[in-house]
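First comes one chain, alone, set out as structure tokens in the form predicted alone.
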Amino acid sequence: MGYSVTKIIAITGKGGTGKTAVAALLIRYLCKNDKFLLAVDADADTNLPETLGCEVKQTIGDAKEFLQEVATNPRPDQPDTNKVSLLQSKIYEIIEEMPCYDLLVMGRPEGSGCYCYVNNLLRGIMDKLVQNYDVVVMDTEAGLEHFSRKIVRDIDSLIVVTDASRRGFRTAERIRELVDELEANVKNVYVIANKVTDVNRDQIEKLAGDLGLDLIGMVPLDPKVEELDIGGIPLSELPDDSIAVREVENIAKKLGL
């Protein structure tokens, strides 16, 4: 089982910049070193299994809509008292058992009607899943409405993703801001650039230094991450000597992983 001290990382970024490929290819890397380990995609989008190779049958939103639909039509055989353990056994049904790594899938958001009732149940759930892990890495969509719902509430790092552009690194800056606006319980945040080449380097870092911004890494553009990327194919299957997944375990390492 995990350790008593669970660290959980969460990745975030505007669209296109690989923040889904950053997120297979960390826990590719945690992978490969024995940690027990959990995986949540928590974009609408849900790249994070089609980039790790393998499918989902459940979400988090289908459990949701099945409680919401439990809260708002009650029985008289279904007590309150038994909500917290329906909808924590329909979560570990949820759950994909890979041989490495354990996935959950959030799914898309809610539709018509408040689920706030029901965010309190999954919020006291989460806190007690997570537990049993060594390592959380989630994979985020860009904005941070889910960090105001607070399902999980202990972030130890926020890595934004972000590629070589003025407008990914004002994302970056954006996002930080919202952190704290939010007092939400972020200990760090950093920032990643993908995709970087010779000729953007140094723009990338000067950029970094003048906006304030924590640069933890810097992805290299590895043309066996596109290749595999277009093949859909899974980036699990990169070699060891790929440029991406090199950086990768080097910001792991930075991140005490």
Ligand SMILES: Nc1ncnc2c1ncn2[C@@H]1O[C@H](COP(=O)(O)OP(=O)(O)OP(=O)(O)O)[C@@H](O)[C@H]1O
Second form
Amino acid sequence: MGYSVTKIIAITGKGGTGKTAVAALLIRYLCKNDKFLLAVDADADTNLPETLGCEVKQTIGDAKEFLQEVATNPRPDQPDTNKVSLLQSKIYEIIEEMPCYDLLVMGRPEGSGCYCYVNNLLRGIMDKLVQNYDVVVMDTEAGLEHFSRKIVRDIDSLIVVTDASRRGFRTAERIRELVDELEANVKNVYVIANKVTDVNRDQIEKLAGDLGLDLIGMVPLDPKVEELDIGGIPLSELPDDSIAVREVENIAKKLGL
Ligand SMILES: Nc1ncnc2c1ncn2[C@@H]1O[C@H](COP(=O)(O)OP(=O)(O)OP(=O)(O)O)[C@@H](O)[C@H]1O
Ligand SMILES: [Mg+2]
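Complement to the form predicted alone: the form predicted together with the named molecule:
All chains and molecules follow, beginning with the one already shown.
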């Protein structure tokens, strides 16, 4: 392995707009295209594994105490490079290997202690780890705080998922501003409108245009998605002709995936 160009896709947006569903559908698409794929659940309220139908045994959050100890124990005999490789092997242990993707779950963030040092080491490890893959799809939590504790440094496409609400679009605007302010290494910011119906389709397009947002796709409100969700069935089980599946396929192609 070892790919020079890894595409990192991060998915963000207001709560409940469908970030996790879109992430799962992108992963579903990529699975059919033989990519080395890493899925990252960066939401403290872990949902992606269930939506993918994958059982996860351990998260980075679970291992933070261990990682902290390794990272900060004063061991003059142990140079920093050694700590890094110890941390690295622990991360590899946490990664769940599925037939067509690997899954890394961040889990809940630290409690009261300060994990700055271990977080910095982790970022370095993540930067290297992602290079093993063609594509990384990262599901994040609602809210904007997590932008300051960046998990990976360079994002190819930041996708803001919004529903047909004004508030969803306002969040998209704020995220775009934040990216500029942080001078984050984000190449592209796109918006996906989700749960689109014939009633709101035209208005969504107009609103996105007025706000100058780069609307890369409109995923329809799909009764099959709702049906699987209430039944606790992973979205990988959606039929190929599901309207949501089809639109996410189009989006993936536009993203060059
Ligand atoms: N295109 C769609 N059609 C129908 N239902 C959908 C669609 N997309 C998402 N949903 C439903 O909307 C709800 C919220 O979706 P999801 O959990 O993906 O949102 P989220 O943005 O990840 O939420 P959170 O902010 O809590 O992480 C779920 O019940 C999901 O099944
Ligand atoms: Mg979610």
